[in-house]
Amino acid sequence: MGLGRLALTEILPAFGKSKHARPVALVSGDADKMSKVAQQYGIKASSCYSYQTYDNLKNNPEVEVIYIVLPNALHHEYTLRGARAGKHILCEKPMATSVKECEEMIAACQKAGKKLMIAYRIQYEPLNRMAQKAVREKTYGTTKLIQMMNCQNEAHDQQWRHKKALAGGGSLPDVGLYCLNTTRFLLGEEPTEVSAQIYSTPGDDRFKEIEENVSFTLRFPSGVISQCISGYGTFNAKSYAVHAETGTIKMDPAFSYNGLAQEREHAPGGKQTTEKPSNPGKDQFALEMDHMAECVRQNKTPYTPAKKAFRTSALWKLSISRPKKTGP
């Protein structure tokens, strides 16, 4: 659901790798666009349905899943009305612009005995796999303290991203759950501490209405400390750090579509040793797209369920509303 960028050049084309899901119907606004596409994938014109025809997916049986790639304010909507037309749910992150909303959202499907799954491709992909193997195993000692940064210079191009009531806010809720989901996915732990700075550059139209730089502090129970930085009007940055007792993980890129990369620093024998785990290479829309197919055939509670999501939209919410430090 939804024919932007996204879906065009990542994921309709991730099916191509996907093991365990094919693309069967379409849902956007542009029907001359949805026409194109549909040829080019092989989909029935009758599988083509507009926003308002929206919920007669219920009527075709074809479709067990719907991915939802809209713009943040209308996951909500889509969502309760997917789970009214008896199809499971794969939505975009962020999961919604409100906790109300997100809870709302668990409702409807728990009601309708369907499941809601939020696409954090980065817990699926190899490398992340295996820097959250060696941060739990311990394998360089305790973790003391993680550093993250997601930024890119937002195009000025008034999109859907510069305006709060599709968006729900700038850099954090977009870029910025990166360093935040991530944090808490490598140490399986939730912040009990929260700080924050915001600052957007004045005269900037883009940010007449939401947030461009982002700076905020995680602190954990286990006593680890996070910094994070999100922004939209730098070059890109995407990497992380974790430095731990005996060695340090390093991701950079860590929050691209591909070409991601690991180093690692740590000095055996008191030797100083670097190594980098070769990339794997897979398509991170694919794999969760086939866990998510894997689910659903299996009965299985998705890795990344709207609960987990859940406390994700609560803390960004807490970040950029209560600026102070502040309880969980």
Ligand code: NDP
Given for the second form:
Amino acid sequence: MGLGRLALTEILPAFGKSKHARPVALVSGDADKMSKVAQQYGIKASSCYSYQTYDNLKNNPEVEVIYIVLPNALHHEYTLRGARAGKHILCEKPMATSVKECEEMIAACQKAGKKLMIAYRIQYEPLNRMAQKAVREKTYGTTKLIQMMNCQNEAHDQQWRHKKALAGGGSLPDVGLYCLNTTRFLLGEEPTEVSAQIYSTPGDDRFKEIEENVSFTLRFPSGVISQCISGYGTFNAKSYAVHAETGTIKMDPAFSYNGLAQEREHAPGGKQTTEKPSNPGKDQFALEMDHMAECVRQNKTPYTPAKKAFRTSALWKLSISRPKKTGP
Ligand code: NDP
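Please could you give me the other form, the form predicted in complex with the named molecule, since above is the form predicted on its own?
Expanding to the full complex; the earlier chain stays at the top.
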């Protein structure tokens, strides 16, 4: 649903690598574009819907899951309507633009007896999962500090991303969300303290309504401190480093679609060593869609369920709306 950049360049092609999912219907506001895409992917004209006819999906038994790839503020409405149409929902990040919307999305899917998974692709990606295993198993002892950054120079033509009403916020809920979620994913803990600083370049039209740069610090019950930055006005920087007692795990890039790389530095027997685990090169979107399909088939709760995403929304709202507040 929503034939924009992500759907056309990443998600639809990823079906080719998926083992358990295939595209059987489309939803778009642009009938000509949808017709071309439908022909390309062998989708019947009768399975092409507009935003107005979306609810008719209830009469299409071929559709089991709706993958919502719309601007952030629209995730809420189309999840509610999709659940009412009796479909499971895979929704792009960020889940929604307010805590209340998240609560309503969870309630609607529960009421309909349908699953609601949020598309945190990084949590299905093999190198990030290897990093998680090493952290959780204390391969290099106790983790003490984490640094994460996800920055990009947001194009001037990304209209909806610069509108608070459609995006909900700026770099934080879009790319900064990866820092927040990946820290929680690695540690398996929830932060007890969040503080943040925000800065937007004066006079830059992109940042009249939404924030450009956010630096935020999370403190966890185990004592880990994670220092994160998200930016909308710099060259790509998408990396992290986990500093533990006897080793460091670095991912650079950590959050891109392809070409992720990991390095581990430690000193076994006193000898400084760098290891570079090989990247299995799996398509993150195919892994994520296959997981959703398996959860539907086997009636399991997704690894990234709405309830976890709901906490993310609550945290970024907290850090952006009350940047001066500290303490649990
Ligand atoms: P685009 O702007 O490229 O596409 C969004 C599509 O939504 C449009 O093409 C349009 O599709 C549809 N749409 C419906 N109403 C509107 C509206 N009022 N304004 C603009 N578009 C509208 O966005 P992206 O594909 O980059 O992002 C879509 C979602 O995916 C966002 O939630 C974003 O956060 C998420 N995302 C996730 C990524 C990831 O790595 N997981 C990466 C990039 C984005 P149509 O013409 O078919 O109606």
